[in-house]
Structure formats: structure tokens, C-alpha cells
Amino acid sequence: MNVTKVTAFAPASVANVAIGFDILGFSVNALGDRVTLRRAPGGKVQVRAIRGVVEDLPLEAEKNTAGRALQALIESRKLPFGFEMEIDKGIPLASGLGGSAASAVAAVVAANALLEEPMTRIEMLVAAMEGEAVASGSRHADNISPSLFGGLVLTVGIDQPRVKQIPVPEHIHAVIVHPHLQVSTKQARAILSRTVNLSDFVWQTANLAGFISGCYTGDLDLIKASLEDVVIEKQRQALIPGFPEVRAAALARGALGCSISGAGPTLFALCLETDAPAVRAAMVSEFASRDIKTDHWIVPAQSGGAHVVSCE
């Protein structure tokens, strides 16, 4: 193989999308992580450098999401070589934008370009999920899948995952507002109740089905009526100061729905492209009234997934 060095980019992502806890997510390629790999002898993973908006991450491969994903790949493919890795973080730590997933995804996409026999996307997904488990304590794909595949993605199953990209009407955009707070995924999962009321289960199931149906048929009214989380959001909103007011402000400016991105504290709102600037301004203003600074983006609800940036 002539290629000796590969750099790959993996975008941020919004997980859950309110009504699809651990199974639904969409990519946000306004920001993301880059991973550069070289082949190394000995079947080991060596993390040489971590740069960018987050630097104090573990250099031990087994404690690093990208490192563990590569270890899983080496184990599954029984590779006779390992990797030297450099990580450039573009996603803030504990932001709810899938930073741990993006590093793992970028690593396996870069590694794939260094293999004699390329992996399928599902093989890459499975390896990346092993890395995500380092950060969250469990394997789940709601950040991994959209970061890898791009767009709005439904993932069914863990051991044998099935991935379906869901079409979104072109005029729907996403407003992403990241308050300068940190909420760890493990913390946000730990507060969740292990039981769900039957009525809430029925309501949430109907909302998930209605949202997906609305996306396929372009039914904005059904999307708006369905984009409401009645299970997870009410448990996690206490971790985000001003959440009810920010959500209300977004809806008042025309958002189809507004909820927590992944474990938080980032919030997202889906809206028509024409309403997006007003929705963003309202959300940012509500956080500012509480002296909370924010980063914010307006992005298409459909954007690309992970890809190789350069090969040498």
C-alpha cells in the first residue's frame, strides 16, 4: 500500500432529536474532529498528540475514545500492525455535540483508508461504538451513526445494527446553541429513571413514529406536533439553567420543536430556514439574560458525514 498517512474529519452530531433516545441523531458539520493516522508496527495504538479546543484527554489508548475504537478494529480484523494517532479536537468537551463519538468515527474512517481490505460502514460503526463506550459507559450509536453516515439517521440494534437515513424537507434547518456549561454524558445518564409510565411510553412512541412519518411525507404540521420529548427532557432539563424559557422563546419565534442535544447542555431547534435567525436570536438572548455565553450555528438538517481529508 502506497498510502502511509491519512487524515479524516468527522462532524459533530445532535443525538436523540428529542423523541429518539439512543436511536436517532443528525450530523452537524459546522464543527467536528480530525484524526491523523500512520501505520505502526506491533499491533498497538499510540496517541502521539491531542490538540484543539480540548487537550487534556487521556493519551492511553484504552481510555481514549478514538484509541479504543482503533483497538477494537485491530482485534476484529486481527491486524498485524497498529497505528500512531494525532487528534485535533474541534468539538468542546461535555457539550452534547458528540465529541467523543466524532473522534472515534474519524479514527476508524482514517484507519479504513490504511487497510488492504476496506471495511463496510457497519463494521466501522461497530468499532466506533466500542470507543464511544469509554466516554458514556455503554455502547450506543445515536451520535456515532449520524457522524459516520451524515444526515438524520435511525439506528436499530447494537450487536447487529441496522442504519436508515431519514429524509428531511430541504427547507428545515437546525439552530444549534451551545451554552458555556459542561454536562458529562455519564452524569446525564445517571439521573435517568429506569422505569417509564405506560402513558408516557405510548406518547413517546407515537411522537417518534409521527416525526419520522412527517419527515418522509414533508408534513410540517405532523413534525411540529410530534417533536416533543415526554420522557428524557423533563428529567435532564434541571441540568441546564433557563431551559424552559429558552425552549419557549424558540417556539414563540416559529420553531417546530426545541430540545436538548444528546446529554446537553447544547440545545437544538428545528425550524424553517426563514425562521432560523429569529429563533437563534431568541435562544441566545434567553441564555444571555442569565449571563451565560453561547456559541451558535444555523445548519441544514441534512449535512454530510465523516470523510477522508487527505492521504499521503
Given for the second form:
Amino acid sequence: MNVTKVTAFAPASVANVAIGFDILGFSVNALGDRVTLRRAPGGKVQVRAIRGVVEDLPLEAEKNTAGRALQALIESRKLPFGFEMEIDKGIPLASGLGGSAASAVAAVVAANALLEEPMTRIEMLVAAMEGEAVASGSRHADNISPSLFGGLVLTVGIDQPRVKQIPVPEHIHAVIVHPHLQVSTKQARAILSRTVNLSDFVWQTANLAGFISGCYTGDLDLIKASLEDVVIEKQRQALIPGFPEVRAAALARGALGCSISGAGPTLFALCLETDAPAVRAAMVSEFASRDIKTDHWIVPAQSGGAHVVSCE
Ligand code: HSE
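Next up, the form predicted in complex with ligand HSE. The previous block was the form predicted alone.
Below is the whole assembly, all chains and molecules, this chain first.
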């Protein structure tokens, strides 16, 4: 093995996509995290530096999403060596854009390039999920899978995950609006009811099935009718000031749907490419009327996943 140093990039992601809580997400490669690894003696992970838009993350590998993912990999592969790691954060903390997942994914993708025998994508997914659990308190892959594979991704199962990339009609774009607020994923999960009303269950199931069928068949009317979260959004919207008005503004400008990205506070809207600028302006203006600053992007609903950017 001649490679001694690898840097990998993993994109941000929108989890849940309104109707697929914990199982559906899409990648957003306008921003992401980079992880640089070197092999180190002994089966340990040493976090050497954390830079970029977030710096105050734990340096103890066990408490760091990327560090924990690498430890899981060392254990599962029984590796005789460890890693020295530097993390460059491009995704804001507690933003709902899958930052903890992206660091874990970038770490396993970089590690893979330093192994004698490469991993399968599913092995990488399982290791990265261990990292995600450090941040959110539970193993789920709706940020990990899109960040790793790219595009709109459905994940079925936890211990033996099955991953399906769902085709999205090409002219559908995503408007992503990140208000400058923070929402803790652990807290946003803790407030959720443990039970679901039967009628809501039926609607949410129909909406997930309708949305995915609409994507496969290019049926915009079905996508629009289905892209509505009747279970999670109403429990979390109080965490985001102005949420109902921002969502209504997006829909009034022609968005197919608008909801919370992951645990929030970022919001996303899916819309036709031609409607995206007006949808974005309306959402940003609603937040601005509450003195809330935002970052915002218009991106294709399908973009690439994690990859190695340099090897030495
Ligand atoms: N599906 C997760 C949630 C994403 O909404 O809590 C954030 O980890």
C-alpha cells in the first residue's frame, strides 16, 4: 500500500424529505465536510484538528461522529493500525443538513482508500451509522445513505440495510434555506410522541408511496399531492420561528412541497427549476421579516455522493 494520506469529501443532505422519517434523504453537494486521514500505529483514532464552520466538536474519538465511525471500522475489520484524522467542517452545527453524518461518511470513504481490501458500500454505511448514533442518540441512515451514495436514497433496515437510489424528474430542484438558529437533533427526537394516530399513519404511508411512485413515473401532480408530512412536522414546527408562514410562502410561489430538513431548523422546498428563484426569495423574505438571517441554495434534487478528493 503506497497511499499514506487521503482526503475525502462527503456532501450535506436533507433527511426525512417530509414523508420518509428516518428512511429517506437526498444529498446536497453545494456544501459538505472533508476528512483527511493518515494511517497510524496501534488500533486507535487520534483527532488532530477540527477546522472550518464548526470547531468546538469533541476531540475524543469516542465522542466524535467521524472518530466513532472509524473505531467501528477498526473493530469490524480487526485492523492492525489506526488513523490520524483532520476534519474540515463545511456544514454548520445543528443545522439539519446532516453535518454529523457527512463527517462520518467522509471518514469511512477516506479510510477505505487506505485499506488493503476495500469495503463494500454497505460496510461503509454500517460503520458510518455508528458514528451518526453519537450525535443523534440513535442509528438511522437517512443522512448517511444519501451523503455516501448521492441522490435521493431510501434505506430499508438497520443491521442489514438495503439501499435504493430513487430517480427524481430532472427538472425538479431543491431550495434549501438555513436560518441562523440551532436545533439539537437529540432534543428534536426526544419531543416526538412514541405513538402515531391511525389516520395519520394511513396518510403518511400513502404519501410516502405516492411520492416514490411519482418520482419513478415522473408524475408531478402525484409528487405534489404526496409531499406532505402529517406526523413529524406538526410536533417539531414550534422549534422554528415562522415555520407555517415560510412553508405557506413557498407553496404560494409554486413549490411542490416544503418541510423541515432532518431535525431542522433548515427548511427545504422541492419545485420546478423555473419556480426555484421565486420560492427561495419568498422563504428568505419570511425569515427576514422576523429578523432571522439565512443562508440559501438552489440545487438539483439529484447530486453526487461522497468521494476521495486527493491521495498521496
Ligand atoms: N431522521 C432524523 C430526524 C434526521 O429527523 O431526527 C436527523 O438525524
